[in-house]
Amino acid sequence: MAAAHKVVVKKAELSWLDRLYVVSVAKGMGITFAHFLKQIATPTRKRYTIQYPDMKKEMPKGYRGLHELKRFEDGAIKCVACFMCQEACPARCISIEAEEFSELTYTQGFEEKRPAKFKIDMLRCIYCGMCEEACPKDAIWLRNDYELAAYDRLSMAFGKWDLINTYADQDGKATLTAETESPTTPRRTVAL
């Protein structure tokens, strides 16, 4: 067995001007007065800190934020219940249950299911957007908005109806509710 080397620390002597921390305190204040003049000097639209809520930021092109299950022009939702979103989520935050809603025979497989019930448990979502990848509808998408607030867990699990209205004013659509939901034979065409 190797012996044991033995290190020794010199224990650092500070002088009186050293423990009084005047030096230490004031190199301190200089860099937090540096900090601060830059800041005055500065443009409003070009800070660091942004004056929120009365500014936002900008988020770039690609951020994932809050999610939005889309609606053809008619008002019915584009998911088709096919779980692919449900399978590639990394979080498990996304759960569909599906409904049969039309006659085979009318769409010829077109449109034979959708969501009875579609949630993502926005508490658990890594906002990774492998849902949207996967989606082979285009029907779910992450959009730009990142404020997401709520006073309770409950509120945070988004239904389908929360999905579908998310940007429904945004984007001057009317709100939708289980009242106004599409008929169970959908009223669009398919070209056969």
Second form
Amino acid sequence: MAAAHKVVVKKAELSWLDRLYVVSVAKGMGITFAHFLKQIATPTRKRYTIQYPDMKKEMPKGYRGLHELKRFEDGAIKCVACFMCQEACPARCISIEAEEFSELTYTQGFEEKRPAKFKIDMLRCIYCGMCEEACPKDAIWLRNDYELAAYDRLSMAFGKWDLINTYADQDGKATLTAETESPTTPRRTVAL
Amino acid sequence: MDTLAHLLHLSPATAWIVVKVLLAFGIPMALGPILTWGERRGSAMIQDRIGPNRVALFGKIRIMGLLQPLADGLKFFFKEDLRPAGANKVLFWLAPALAFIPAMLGLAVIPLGRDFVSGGETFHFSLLDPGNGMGMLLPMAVGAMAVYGVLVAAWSSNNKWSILGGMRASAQMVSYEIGLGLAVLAIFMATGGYDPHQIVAEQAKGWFIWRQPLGFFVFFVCMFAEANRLPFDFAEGESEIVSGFHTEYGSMKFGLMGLTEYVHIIGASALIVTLYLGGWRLPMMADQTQLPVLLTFAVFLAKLIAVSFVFIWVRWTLPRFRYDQLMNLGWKKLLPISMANLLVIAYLMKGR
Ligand code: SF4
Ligand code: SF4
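Give me the form predicted in complex with the partner chain now, not the form predicted on its own.
Let's see the whole complex now, leading with the same chain.
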């Protein structure tokens, strides 16, 4: 609209009852006391405050936290090193090195490529989920884990081994060991 | 009483004085820190939060964070004690004491429980026995001295915010003193004396809160101004004058200033309880001279804590007044109300 709106701000007139203060003060005190009683009667578990190290927040479905590289039941990595996620990543924090391999397994079909190195710099990642969107193989997922902190930068560079292993058994699947040794120093060892 | 005196190798009278001194100074000293905890937990509950609950004894026993004041006190002792350049050294050091000592003296004349007879002697449950000639005037006078603590702290810090806060606070305290005085005068009239023992005894006929509700209202509001509590906390003001009169204070000096506020609350609550809520008397009981002494003391303490809670409760309910509103309220509303109260009481007493 082109015409400028004229906003008339009217000063709220207090009625004589309000100007006595007493009634409105009593009303307000009633409200705060109700809150006081309610909060005291509520058990700690049900209060709004989540007392963090002792209690943890249930993250909602679709929360975008730490990544996981998914695997087949036999432990073979789903990723085919197509670089889609690396291209899609707006933060440019994924770096993949592909390798060829010839041990064809049943579950993996007839892929001939897999990542030799798969590194995500968690310090640069903005957890936008674009890699998850871009992946044609559903090989990279963002999980619910949000406790991402470390004592140095190096331990925030997650390698292939970290991404496969560390969080692999949280959705009910058995933990499987990656066939290759960790290309980077395992995150946990650096961090602690 | 006698056994205690015997154990201490003192005469009963001396032992009783020791006990009274311990009580009169111990109650504010002990209740003050507990009130800071109560304020933080209470405000948290009012605002649907949790408040400090993590300080634990030996890292295990949490007891609802009740040790928080202790931890705070310890922290204060380990803080650097700064004195700003250009501050008046003597006054800067003196101010916390000037603020704290008058606050502590408030309980001296308040009867904490029933008088009792033991071994043919009458023992009075207040630090100063009745008939000392000061009576209720002592807490009023000493309470007025609190202005000095604020003003001296503000003046000596050589800080513009401090001095603004100090000026505001002292102007406020002085102007509310008048309404306060007139309200108390009505009580003195109804009692026929100004000794707190007499006033408590008079309330056997009915607490003054029922007999002089208007006076109670004025006194209660003025006490908030006297104790520098919200909604009248003009000594401080985060958004305007930083921390007001104690901006420059740190370390235990600041701790003392903070504690003073709570000791003031206790003093004010004790005055309210004694003057209007029947002191150590239980409600609705005619003859209370035979009650157990400790019970009367417990009743007094319970009332004290309840009124202190109201102080906290009000703070977390009401927004602050503006300075001109504050002065309006003090001079144009509370003072006339207080005066009218005095006249009405006087008129009602005319026939007697
Ligand atoms: S979540 Fe976004 S920023 Fe992080 S790796 Fe995936 S695409 Fe890159
Ligand atoms: S994770 Fe998915 S998108 Fe990224 S390289 Fe592997 S298969 Fe391609």
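These numbers were taken from a predicted model, which means no experiment stands behind them. Numbering follows the first chain given and starts at 1. Rigid core: the largest C-alpha set superposing within 1.5 Å between the two forms.
Residue shift check between the two forms, rigid core fit, R124 Cα at least 2 Å = No, its C-alpha moves less than 2 Å.
query = Comparing between the two forms on the rigid core: C-alpha of A34 shifted by 2 Å or more?
reply = Yes.
ask   = Quick one: once the rigid core is lined up, does R47 have its C-alpha move by 2 Å or more between the two forms?
value = Where the cores coincide, R47 still shows a C-alpha shift between the two forms that is 2 Å or more.
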